[in-house]
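In structure tokens, the next block holds one chain alone, the form predicted alone.
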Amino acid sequence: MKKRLDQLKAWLKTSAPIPEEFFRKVSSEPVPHHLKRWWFCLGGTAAYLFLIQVITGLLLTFYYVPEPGHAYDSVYRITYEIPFGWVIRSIHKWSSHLFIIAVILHVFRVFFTGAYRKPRELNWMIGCGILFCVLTFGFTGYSLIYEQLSYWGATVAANLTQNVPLIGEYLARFMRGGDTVEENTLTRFFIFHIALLPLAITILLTIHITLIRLLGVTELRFEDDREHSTSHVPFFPNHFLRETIIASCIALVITFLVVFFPAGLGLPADPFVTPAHIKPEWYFYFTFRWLKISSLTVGVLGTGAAAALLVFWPFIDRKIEKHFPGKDISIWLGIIAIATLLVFTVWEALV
């Protein structure tokens, strides 16, 4: 055996003659202390959860039909007929969850911890960018079903864009492939969510990375850190060895849901029956309340002033410190934006 070993190794340098120095170096690469922390690493938990995402979202495209006429069929057919079905939907579906929530606490840890300044702005708006990728990536998966709910959802949605000043008209016939929510919207829907969706997150994860490993991560320094030596910690084993134990509690967190919560199954799509009450997904609870107090034309605007908002904030935060320094107006601004979104998903959830 240890002759076979011998043989591949040396059959590995000859085929990739790749530098030993090379993994030395990435494994003992410093990582800063404060990561130990999994709140403060918390892109790791989602690239975990992304990975998830892709294994059992290419299982289910074997037997998903994107046409109206079969979409809720197969979907039916991989909760109740396909062995194992039922479980690889429901990963699909809690990973999903679990994946918006680590990336909503990620750009809160950012924020809060002024990780968005100097000279991080344009990674914060990158990350920006995969924040509403991956909002999209749910609202298009949810439609995907072809269910009551999840018809007149995308219908709903479309209606709103249609709103958008100047270029609404184009943008919602683009998204329906029509004049209304038909079958030209569903195959719409399973390209960008299973091509185009993965095909942005993938580079805007790249250049994400990229500018990481350029400028680096943002150093913080605790009381209870005093007592190391050193404010780095080697990437190999220490930091491998937590975020393998953050995935593997995940993993027990995902098992718990899809056993006790599998995915289930409401009424297929009718266009001719409006059901009494129209929700999103939680994920956009917020917005659909925003809506309902305010005009059509007021919310979609709101809505899109608030996206800008959060885009730009590192140039609008910087204007806010060199007129009011040391004041932390951010972040209380942010402690406000965050109390509302609460008090709007509550209230949504609630009525």
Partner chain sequence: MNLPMEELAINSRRRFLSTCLGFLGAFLAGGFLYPVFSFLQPPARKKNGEIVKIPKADVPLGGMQRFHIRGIPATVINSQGTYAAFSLVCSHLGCLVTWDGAKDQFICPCHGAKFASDGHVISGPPPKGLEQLKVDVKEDEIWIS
Given for the second form:
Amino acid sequence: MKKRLDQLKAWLKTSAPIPEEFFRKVSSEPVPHHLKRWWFCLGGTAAYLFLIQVITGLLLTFYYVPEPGHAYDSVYRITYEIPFGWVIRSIHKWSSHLFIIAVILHVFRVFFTGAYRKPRELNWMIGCGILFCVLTFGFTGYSLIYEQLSYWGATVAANLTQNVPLIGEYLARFMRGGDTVEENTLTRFFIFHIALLPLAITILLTIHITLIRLLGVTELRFEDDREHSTSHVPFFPNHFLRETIIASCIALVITFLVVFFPAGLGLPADPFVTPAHIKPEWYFYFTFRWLKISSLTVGVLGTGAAAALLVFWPFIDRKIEKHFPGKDISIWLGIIAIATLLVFTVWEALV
Amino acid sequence: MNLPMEELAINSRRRFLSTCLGFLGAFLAGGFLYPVFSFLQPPARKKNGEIVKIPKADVPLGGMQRFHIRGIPATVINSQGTYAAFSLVCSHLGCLVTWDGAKDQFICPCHGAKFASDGHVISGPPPKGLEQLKVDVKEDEIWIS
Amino acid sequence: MDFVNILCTIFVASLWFSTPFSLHALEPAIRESESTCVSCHRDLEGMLSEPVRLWEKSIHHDMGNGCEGCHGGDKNDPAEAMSPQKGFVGVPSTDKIVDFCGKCHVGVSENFKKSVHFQASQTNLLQKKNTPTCVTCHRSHDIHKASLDLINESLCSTCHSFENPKRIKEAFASTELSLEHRKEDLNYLERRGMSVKKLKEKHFALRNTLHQLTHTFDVPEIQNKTHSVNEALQTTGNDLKVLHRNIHRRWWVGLGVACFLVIFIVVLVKLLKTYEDDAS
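Based on the form predicted alone presented above, generate the structure block for the form predicted together with the partner chain.
And the full complex, kicking off with our chain again.
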């Protein structure tokens, strides 16, 4: 048995001559000790949830039909007729929510530990790209169900895009593939959701992780870390095991959510009846509320400005630091931004 | 800085835990793969008890009429005054056979198989005859189920 | 530097400009749908504004039925709003009321016309003025969701004894209650991921047969039909039991998976600890 295994190893070595050194180096990269705290593992958690999304999403495409006449029925079939269809769909639904939570918390963590500062500005911007991808994922995915709320959500979003200055008209038509939400729209959303966005996010993630590896993670030292003699632990097995523990805990949460709150299905989309209460998913509450209290153009521009502010924050932060050194203004601005975010979200949730 | 004995204890403990983890992981993977495999096996769409009604006038002597039953293309033929209905799916590799009224036989375009008017294989590679459907002749209609 | 300044300016400017627009954008959907009838009558004096106030609290308002739904006319054009050519009827005469409401409540008005209440007016048993119509019990503008509370002694005994109404109410009460419970049960099953589309359709049909029955005011007929509805409820109850069992089975399997995961996590933690002990 052992001999056979050795033979196989030797064969692999000759057919795929990658130096063993490489694997050892990649897997045993030293990781700072402070990473044992779970909130420093949020990036890894998000990556794990992304993996779940890829697997369950792939399975769902086996039955989903991206055509207005059949989309809703195919989702209905997945939910109620295909064996374990409800499990796959509910996992996909719930891990999408957890995915977005993990990404947002990851952004917060990076922000408040100042991990976006030189030389990591580019990686912060790539991270922002991933965040936008994730939000678009959520939006397009929800629209695919083709129930009343998803249909009208798509309509509202497309009409909003129309108000982007200069290119709005073009953008909205590009998004819908026509003047109203129709079969072209569904096909587009489908292609975005299962092909273009996965491609984009995979590329961005690869660069994101490569840059982390090249630059190393930010070194932090906490009060209670001092007593440890070693400041670093190997990625494998220490950090890998920790990530697996977190992943298993998430799996536990998902199991609970799937069993007790399985994904349901509203009324099928009806282009002639707008339902009384249209609300987007919770992660758009902030924008939705902002759009409600401002005029359309201002609302769209403001959202764009906020996004730009987020992307270019490392540079803005540097200017602030230069003018007011050592006053932690960035931290306070961050707290204000998060407070606004929370207030708007809760406000929208309560109304 | 561990003592040799301690190191030994840690090593055996580690090996034990890793083995446990391996077994549990295998079970978990199985627990996930089972739903995935059943997910990929959709339940059959039940269409039993479907009855197709065809007017006698549509099937003249030596003629045929095509129709679909339970999602399968089928035909009813009038061979010397008696009606018989068959699935058109060739029992060899699933091509659709055609009815040759003049020769009173079915011919498969794929591999040249020939079937008699009662569905039996005359020549060619098919392992068995065409699937026969139940025919009920009413006053001026043929009921096929 | 310039570029950062521009970004900040845009952001602050957008905040600043948004304030004057905020109020008018708040409730666009609701404001747009307000008809000329409502916006005009709301500000009229006394009796003429009363219908608006009453209607705003009614079920018709909640279900999206405005003035024009019953009174006709053109809700978008103030000049033509009350034009008889556009089908406007202000106050229908007593003998037209049943058809007035029957435009939408078809089944109910059919049953009502067969009933003793309506027949009384046809055979002149009662003076026209005192004939019971829809509005006698349901009122005209403050119409609320119909319930069994409408059959009460003070209302019925204005015309006759409460003896028959009481029997009708009793026949309905228990069935209505089981129908309500069944509805809640179905909603619960749906939330827990069961397919209840067909069952809900069945339930809705059952509920309709019962509700149309109310306006026949025919005691033996009502006692008969409520009985059959009760029986139908019992037979579909078995389907629901199967669904409940399905949910419980899911819970048990879920619990099993959870336990397994917990053990998995415990082993992982112990294993990690052996490596951490090593490091320190």
